[in-house]
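Given next, in structure tokens, is a single chain: the form predicted alone.
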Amino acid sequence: MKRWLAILILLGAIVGVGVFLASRKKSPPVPVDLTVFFTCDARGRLVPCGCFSGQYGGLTRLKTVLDQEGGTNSIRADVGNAIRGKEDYNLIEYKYMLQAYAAMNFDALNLGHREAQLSADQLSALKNESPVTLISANLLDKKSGSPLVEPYKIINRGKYKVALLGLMDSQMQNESLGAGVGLEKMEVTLERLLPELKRKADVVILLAFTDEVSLSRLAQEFYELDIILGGKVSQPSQKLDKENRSLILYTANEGRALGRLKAKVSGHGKVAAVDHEIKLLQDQIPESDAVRSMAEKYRKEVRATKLSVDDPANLQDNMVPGVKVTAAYVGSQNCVECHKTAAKVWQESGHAEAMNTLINRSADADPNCIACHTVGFGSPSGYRREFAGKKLVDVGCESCHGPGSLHVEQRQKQLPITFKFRPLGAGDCQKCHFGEFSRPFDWNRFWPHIQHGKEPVRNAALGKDKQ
């Protein structure tokens, strides 16, 4: 009897322990309110360039806004295209941008098409040096087939594990990819990685540098994605979309907007939307002194650095095979004597003070700015940084009309006129007057301020000028 009693007690204890363990296993973590902040398409904008008043954006304003946001369960991420380009000075600038993102407590930066133009060696170096985790699951080393940076990052928020997975679409020409870089289709990458991620994380957030149609398609094909944040889009989203099980929100706008998605995570990783907003980084937002100091350090470093663009050997005469340069830049001072009416219009315009606007901001050695404030920068006979503002400065005659040495020579030596400048139109202005570098450009509004043409011809018989 005692033996049976002992057996019953033991069985009861086993069942009790089993029930206790089962209840613990099934008990979900405490729900958390999660706020995801995300940006995209900054394109090197540490600070607004300052060419015009009323400019939006800049990491200077982004930090001010994020500093005002509280909460312990926030996530901060960038969807891609933070770097401006692939030149050596772009990499210097990107170094300070990474420091700014770190100062703003970003959890991860996804790589976009602009970052994909860097070489495999450059990306590997950035991975090791960056103070913020760089992610991309489908940007691969061409030789090994391995991701060049981390494919994803898992972070803890409350009792939940959240995976940030980075992708970019493969709609990029192979010749545009950096040396040694390969790009796998997003769908192939997701099929391989999602089973692994679902075992490791409760919530999967996809940072996808792709367009609106692709964002929707990915949501339809992969139910494992809880949140999809996009960036290679025409404009920021006006509403939060829901496809399959995924919440979809996107932003871009050249770094002028900050996306915010509030969600509640409950159960075993169930995500429900609470609120969302696309906040414009307006010009009234104060700029962070901390980030402005990073921009100042960048400009000091780039001023003191010998760059590829400083070497005349890198400035080829024949950029297009079979097309030879027939003229060189000579400067506006060679134009004003014959074109006095046009010269007066120019001298009274902002174009004649373009270099001073850079000097006032200590940006006169920044190649990102110089091209639109000097004559012919980046060509063999054009402005070079070593000129230090002494010649070929400002938006001069040749900035729009092209190099004029042959025109000047034929006129001065009274040679047969074989050289003619090509006609100009709005497209020539928009090489510099676009995006944040201009107010919305309208030829009919802008042209009257600088309107000029052929000089009046003197009619000796009437003693009058005629056009």
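Numbering follows the first chain given and starts at 1. Computed from a prediction, not measured in an experiment: that's the story for all the values here. For clarity, a rigid core is taken as the largest C-alpha set superposing within 1.5 Å between two forms. First, how it differs from the form predicted together with heme C (HEC).
Mind giving me the form predicted together with heme C (HEC), seeing as the form predicted alone was just shown?
FYI, this one's just the chain on its own, none of its partners or other molecules.
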């Protein structure tokens, strides 16, 4: 009698659980609004450099904006190229950037072509040390063929599971892959991973470091992708594309823009766009103190660290491809005695103050800054950090004219003149005056401020200057 009762209760329980599970499967979770914030291409812009007023961007401003946005069910991700380059000081800067992204609650950072220049060892170390998840599904360890960082990350929003999947295209231009790093074609990776991801997640968001054409091609080929965020594009676009089953939105621009896509998820993962915006991080946006202090820490650490650029043995003489440099840098004070008129113009110009500008900002040991605010930094006879602002400082005569040792020697000792400085033009200014480092450069507006030239030769007979 008792046994029958126990079996009956057990059966009842089994049926009950069955009904419960079935009902759960039938009725989908409550729909949610997801707000996806994304950035791309920060290229080391922890803080704006300050080279002219009115500059946009910087993680300092990004944090201010994201702090205000808040919102439940938000997702934050970077599409790639957050690091500036592959130098040792770039890695130090990246470490503080990763702290900033973590402080902004980023869910994941995809790797771009700049990160792909790091070696497999460096990337593996970053995977363990980074306070924010790094993802890339197609950047592989050449030896083992397995991903160097997490291929994707699954997060919960409402009752939905959202997968963030990271990829970069294989068209690497000037940059080349780091030692021990392999790159798989995006399509191959997607074919391999999507079936697995579709089982694990309701919504798939692809972070794709690639151009507009590839973004829409991926949407055409893979119906599983709900949202595709790019990318490696020339300009951010306000346009939201709908291709096949995907919503496509992209941004770029040296970290000067923040993308936002609001979407409604319903059913078993049906995604519809609600609204979207690419917001420019304008100069009026106040900079976050928390991120500014990370930048200060970066500058302190970089000042105290011995870097590869500090050793002249690591530097190359011919910085300009094809132009063999035979002369060495001697410093502007070696030019002034013979070129008094030019020297006066120069001394009164901002160029002669360029190092002080950096010292005032504690940026005088930051290789990211001193390259354009000193003479010949990066070439063996040029400025080195150990000079501590004592010589070859400022935008000197030779920053534009080139190394002058041969000229000075031949002129001083009245030797036959075999060396001539080459004529200069606007292009020589634009190696420093470009992009975020300058107001838009216009020769006709800029040159008159610093115009100088040959010493006027006194014509004894006429008693006036000959041209």
